[in-house]
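Heads up, the chain below is alone and in the form predicted alone; it's given as structure tokens.
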Amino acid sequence: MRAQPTASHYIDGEYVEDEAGATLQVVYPATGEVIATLHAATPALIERAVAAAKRAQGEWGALRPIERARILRRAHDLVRERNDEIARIESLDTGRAVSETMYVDAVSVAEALEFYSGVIASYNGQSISLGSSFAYTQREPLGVCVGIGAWNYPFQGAGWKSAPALAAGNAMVFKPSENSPLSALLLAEIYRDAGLPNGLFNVLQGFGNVGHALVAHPDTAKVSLTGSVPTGKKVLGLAGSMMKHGTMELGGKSPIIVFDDASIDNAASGVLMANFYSTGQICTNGTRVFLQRAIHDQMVEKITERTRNIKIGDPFDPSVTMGPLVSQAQQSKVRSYIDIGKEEGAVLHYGGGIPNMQGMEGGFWIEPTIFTQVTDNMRLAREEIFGPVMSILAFDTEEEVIARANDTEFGLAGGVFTQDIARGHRVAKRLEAGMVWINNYNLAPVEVPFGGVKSSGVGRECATAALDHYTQIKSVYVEADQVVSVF
């Protein structure tokens, strides 16, 4: 289970290793086991990722965009090809399971990759008619960007915030989380071996102190960070403080409304993707199930029913559908709020323990948990566990449940499951989300802004709007008469 890459950093096209750095061991969820020791990017080595960046962001930034997009292009396709060997990556980094990584990880970054590379050469400003003269805006790339990953989707991550940066002429410095660091590194390895000119993303490993460097560092101008809430508002504190632009896709709470004319099957599809999908890590998760009262028991049995045939197991199992958590840390927050939620007065209605995992016994497992009884006051369906433990809660009516739903500091994601379209755009526009599904969870695709409001962030990934987010807009006034003077 060995998974020691080259080097643990990646600057200016070639591995780069330095002892000196704080000690960083990757360990497998499953067992527990160590299987690679990194080492923290040094001060020596940000000064180093940095400058390569601003160097070669200059060239590339001049480019025709269409220059630019074959290169995307061709990291495309090498993606593709390494489909498998990311996949195991992303299954050794963060025990998720095999059949979840085979399909998705390379596949949603291949994507990025592909629709970033097709509309960057006419992704352009705009002219604007002033009588007899006229004015143009240009997109300008806005120089050297900071990308700080989470640990969940680690390659997904990374390219997310990668490609729509180099599509726009920007170079990137990223940093993942120290939890799951591998994969971006097998993303360096294909950017050079598409022929992206060196320096133009680097991959520095470490903890907070080397993400704060880097926001803080005079030479970058933009971070995008994908992580918690109070993380979040450091990072944009900091860059806030400094003038830099800054995205933040960060955590929530969020939740699904299950109407009483809904399809129970495919509800309980829905609902059980937003809350063990991942073993639960995903930010966009809806742990807060609110079922109308009409059709509340005969849904949380289907639940339960379906819940009872999640297979949990070895991550490199096919028939596997659900690993461990990614850390003994995670394992035991999420243990805690298990017994929060008991302690409060929901009532465990399935799960909530650790499974006997024979020749496994060191890795961080949980079962898939479901809660009832839940009340909106509960620090179960208010604040962020990131695992597998689902809320559940009963509505009567439309106008009380889009009230409750939004009683909340957070605001990613939201879900709707009913067979009364008009109902279901008019919740989804009252929902306080960035996101929002109906009759569907949690899919990403890229053509599509992915962001949150209020607590859960500021700026947009995925689409064009990323885009927006990682470009400036300089506008040029063309005089075509005479200056017109009071002097």
Ligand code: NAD
Contents of the next structure:
Amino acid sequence: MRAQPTASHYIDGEYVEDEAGATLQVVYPATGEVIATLHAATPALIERAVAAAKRAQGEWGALRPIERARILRRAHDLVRERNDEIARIESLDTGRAVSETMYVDAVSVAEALEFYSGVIASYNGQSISLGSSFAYTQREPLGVCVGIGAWNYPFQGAGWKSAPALAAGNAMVFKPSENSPLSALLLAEIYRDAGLPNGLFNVLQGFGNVGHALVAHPDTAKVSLTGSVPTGKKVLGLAGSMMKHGTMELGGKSPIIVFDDASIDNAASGVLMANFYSTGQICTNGTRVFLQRAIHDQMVEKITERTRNIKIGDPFDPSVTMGPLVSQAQQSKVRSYIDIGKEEGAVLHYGGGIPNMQGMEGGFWIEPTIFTQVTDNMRLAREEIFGPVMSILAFDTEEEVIARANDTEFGLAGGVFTQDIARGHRVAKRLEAGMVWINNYNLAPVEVPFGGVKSSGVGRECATAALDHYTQIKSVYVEADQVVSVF
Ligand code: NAD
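Now show me the form predicted in complex with nicotinamide-adenine-dinucleotide, since the one above was the form predicted alone.
To see the whole picture, the full complex is given below, headed by that same chain.
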């Protein structure tokens, strides 16, 4: 199976190769097979991409927003047309099952393009009355923005960053994760075919050092990173030292709280989706599952029964619901946390091993795994694993579970299952998280701001909130009277 793109990079409207850059092997996670060989961007290509973006941005930023919207709207149509091709590349690159990638990845980017092409013409500043005088504000683009992606949802990452950035009049240089570099190139083709002028969306491949060089470049104004907390601290630190803007979408260890009045079936569905979708590789996952004591055993039984029905296998089999992990490194990390959980005294209730995958032995497989009797201070309950490892914790009271749920450096997301509407809102208000779901989990429609608090991030993606983070305000004071001078 090959998925070799035309070239590694996309700069100023064309595919570009420079074999002097470090080799980057693209591996199909289900088999371990190399499906493409790319090269990391050299310093000369980084210069070329930033210069192209800078040159193109001025004219683009000066267009009427409705003219920019027209191009994004065409890109939306093309993303939907190329849905199946995007899904195939996404499954090859990440190992995520086509039962997900056919319905989620291109769709969420199409919706982002649809949303921003719809709202940008009415995203305006304010007029501020000051008696006889007044002031107005304008939302100006920042200039050249850097997008840096994580590996779990690479097409979505590229789309969620570029759609609002471009709508607001910026240019973007996007660096995908070295683990899943292919689909951002498809997005570059789509923007080209939609009529986006050359230089406004560029893709550079590479490891962390390429991301670093882009953030450090004097001609870039902002970075939007999706990645882990340690990377986020480095990237925001560098951006801050140069007084650049930063949006950080980072990791989590989110709580999902099930009260004893919840619908057991519905809560079990939420808990499974919150832990095992995308083989557990979702930043917002509710990996600390707090079950109220009266329903603890019943819920564990239901969750286990439903987990048994998960079909692990060939990501291209439409009936498969769980593919492999993205890489060998991620598989080793997840296995080491399973060992840590056992050593810490948690009960390995389900899974924990490597399934026997005939014909796909070279893949990075792991069983969906459930630990029970987990306590708050275990590493299992404190650290982000980013794999299908669920920790179940018991609780007694609302007050207690809120304190325990908030006892973490992270603050990305949280969920609460209850039939008591007042309690749902009360708990949502008190959870220290950027996003809370009541009686559902992990839904991320583009109309709703997406992002974390505490160590989980700064800034927001999606909704008009993302536009706020891709623009800066200019205030203009208009005097309608005489200058009052003390001189
Ligand atoms: P990572 O932090 O290892 O890498 C993220 C990206 O940053 C990659 O493209 C990488 O090449 C780049 N990078 C690494 N060091 C850099 C540096 N010094 N300067 C600039 N760029 C650098 O993360 P990952 O392993 O690719 O993804 C998994 C993590 O991402 C998890 O922690 C997960 O929770 C998080 N994530 C967050 C969200 C969100 O929206 N909040 C979404 C998906 C994933």
